[in-house]
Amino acid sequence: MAERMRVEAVAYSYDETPVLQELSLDLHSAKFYGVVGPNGAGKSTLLKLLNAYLIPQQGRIFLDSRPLGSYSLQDLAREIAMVPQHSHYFPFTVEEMVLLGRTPFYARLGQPSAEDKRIAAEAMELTDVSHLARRLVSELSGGERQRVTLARAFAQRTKILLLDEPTTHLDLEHQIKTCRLLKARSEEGATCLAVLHDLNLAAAFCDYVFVLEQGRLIREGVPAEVFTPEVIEKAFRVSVPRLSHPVTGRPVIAP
């Protein structure tokens, strides 16, 4: 299984406040990774570093064995799609917003091709926003906007997907559908890394989980190794019993 990204002893601080400390991890192809941890653990900062929005103050990040900083912005946009925690919505229609995911691949004239439009239409179909294609994004509900943002990322057709709380604002149906879509993308060979606050979604769908606490990686592994009462109490200060799903056998987290 090919390694796509590697984080080596990365540290980052805002002003004098350390957010990530000596963080090292590896991301491989064909895996759906979850990042969990309490508020302020450094989860969103990790994604911004992986997307080159921030530059490590210490340590190094590699993409396909090349330093992340050696890639141009356009090359990175062809390799990595990002769903941020908070998106900015221009006065565009849904279709126009989703087509922004195709801009790194536009020809010299900077106009979408018929193939770009087909890929955008497929992404809208996957995320259940096709019927909103002509609507302004500003007119949509929070959950609908989130699905548009997901569609834009899927339209990029990258091999790496970084998602910061992708199920925020979504109803239960679309939370599950989104996780299934990410699982399917990973099974097709993509590397998917999602920050998830819902531990049960991470336990049910992720192949591998990283647990952050106060900027440090305190545990990593498959869900059965990570979502134990001991780890959850250490990271979240909450006591839970050891439970498993009656069908899948995966951990279930309940107070």
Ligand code: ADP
The other form holds:
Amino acid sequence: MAERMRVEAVAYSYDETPVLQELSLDLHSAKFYGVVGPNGAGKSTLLKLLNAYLIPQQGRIFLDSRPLGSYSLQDLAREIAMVPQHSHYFPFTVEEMVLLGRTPFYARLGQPSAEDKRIAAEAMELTDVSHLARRLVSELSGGERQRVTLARAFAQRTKILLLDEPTTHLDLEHQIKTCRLLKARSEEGATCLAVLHDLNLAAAFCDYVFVLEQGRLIREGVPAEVFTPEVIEKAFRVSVPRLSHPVTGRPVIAP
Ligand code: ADP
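Complement to the form predicted on its own: the form predicted in complex with adenosine-5'-diphosphate (ADP):
Now the full complex is given, and it begins with the chain already shown.
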């Protein structure tokens, strides 16, 4: 099956120091991808490039074999939803914020339809924020806000979801719930790519993992191939024993 997105020999730097170098990877439909790596490895930069928020200084990025730069912003928003690490929270209610995910689908300055509201309500239900619908986003806890941002992305109903540390502020129940939702979306055909700091979540839920270190892709593959003591030592400079989950057999990463 043809890839949905292709990153070809991409390089990016904010100043003279390269942040990403010679980066190539393919993303397919019906897969949940994890991106892991130490702080500063270039993970967020990669997501911003995939979302066309940044433009590569070298190399190319394609969506369905067409250069990313050839899409209008509205067309891109119908294909790709992004959950950024930090969002700006305007004085919106939760429901208004989630409805923002529907704006690519209605005419400029138009109003959300009953169908848009139904889709937003469904997304709020999925991420457990329905009971907060009338509250101001600015008055929520970090984890509640993260679930609102996730609901907004789900409301966009795109076949590609890019998520930058979507579980960081979440409690254990919601970390697992979020990963299950992403897995379910990918099983329905979506391409999900999440930067995850929790290697155990990545090992448990992702189909395929990319390991970034100092702007380079040092390893990619299924969790069992990627989460070896050797790769973890190289990427994170910590030594860990080789452990696996007693039920699933997937790698477990513990000091
Ligand atoms: P990660 O997500 O893996 O922690 P980032 O992609 O956020 O890494 O950052 C990679 C490097 O780029 C870091 O050294 C960071 O300081 C630098 N960087 C990120 N954003 C900017 C920016 N807007 N201006 C200058 N440097 C930046």
